[in-house]
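This document starts with one chain, in the form predicted alone, laid out as structure tokens.
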Amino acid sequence: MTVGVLALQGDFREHADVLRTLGADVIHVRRPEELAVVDGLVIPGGESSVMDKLARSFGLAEPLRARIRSGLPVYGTCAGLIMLADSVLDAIVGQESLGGLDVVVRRNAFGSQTQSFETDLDIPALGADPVHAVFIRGPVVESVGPAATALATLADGRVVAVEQGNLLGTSFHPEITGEHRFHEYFLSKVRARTLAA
């Protein structure tokens, strides 16, 4: 099972650590023929507005639309939940994301860098223990269409977790705070794929 992470810009290596810690073998993607290669693909956060122009750039745009189509089983945090949304708002002109996720995401819903904020979330299908979720200047999803799941919510109801088939999505960095179970439930999701095949 070989795992991508995509290695354009924003925390990839955070995501490799983890992701080899729980035993796949990982592999940083920037071109399309590394992308062709992987059974599943981690979209970091970052800056999506860079990350869609580099994705552009690198001819990896279109690929990645199409893996995801296809069926890959693809986990996006923060940035890389922006990039997985059907729909973007505040996006910057010309921004696009490759979608899949039946979701509306607002950009920087929390405000700027020093709003960022930590949180314990309920998320019944990890298990019973709390997630400690960590928000820097991260996207909410504004609205769930009949395709994909919510996940988790803040206090307030606003949606800060979604799923829909392969595909994953956070608004927080599981990858910095030392919480595994959402890359181990993605990781399932790749083994349950592979052996399907």
Ligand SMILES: NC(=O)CC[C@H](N)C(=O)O
Second form
Amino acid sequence: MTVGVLALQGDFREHADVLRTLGADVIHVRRPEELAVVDGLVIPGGESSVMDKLARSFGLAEPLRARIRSGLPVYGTCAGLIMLADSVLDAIVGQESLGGLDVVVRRNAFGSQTQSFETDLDIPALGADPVHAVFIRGPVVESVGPAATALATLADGRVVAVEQGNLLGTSFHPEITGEHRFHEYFLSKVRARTLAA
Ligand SMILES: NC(=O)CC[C@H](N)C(=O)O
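Would you mind giving the form predicted together with the named molecule, to go alongside the form predicted alone above?
Let's see the whole complex now, leading with the same chain.
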């Protein structure tokens, strides 16, 4: 079982560290040949418009779409969630997502005054202990379509974590807080799919 971290831009090293701590074999994915051998993929935080441009110029965008469609387990944090969203509001001109998650996200939804904040979230799917969530110019999920499920909401009801089959997305960054439950949950999807194959 090999897990990839999309390593075009952003905090891919932090994700690779968490995944290795949890016992996974991790490779950095920058080329279609690398994507072809992974059993799961993490798309890190960073800057979604840059990641989009690099994915297209590295010839990765279409292979990524194809593998997402074929059921590859993928976990996206922040910019990674934006990449996985079917629809993106406040994108830059020409910015494309990969899609897969039946959601509409809004980039930089928390505004310039409060670009970063931390809060504790109740996420019953991950157990009773709250998840400490760090938001860094994060997106918000403005609407969740019928194929997707909200996993976590802020106190004001805004959705910040979603799941759809093998796809998982969070507006925040578990990879920098020592929170491993999202990565464990993602790895359990990878394991289940690998065993079923
Ligand atoms: N921390 C992040 O990943 C920020 C996301 C960034 N604002 C974007 O639009 O892609």
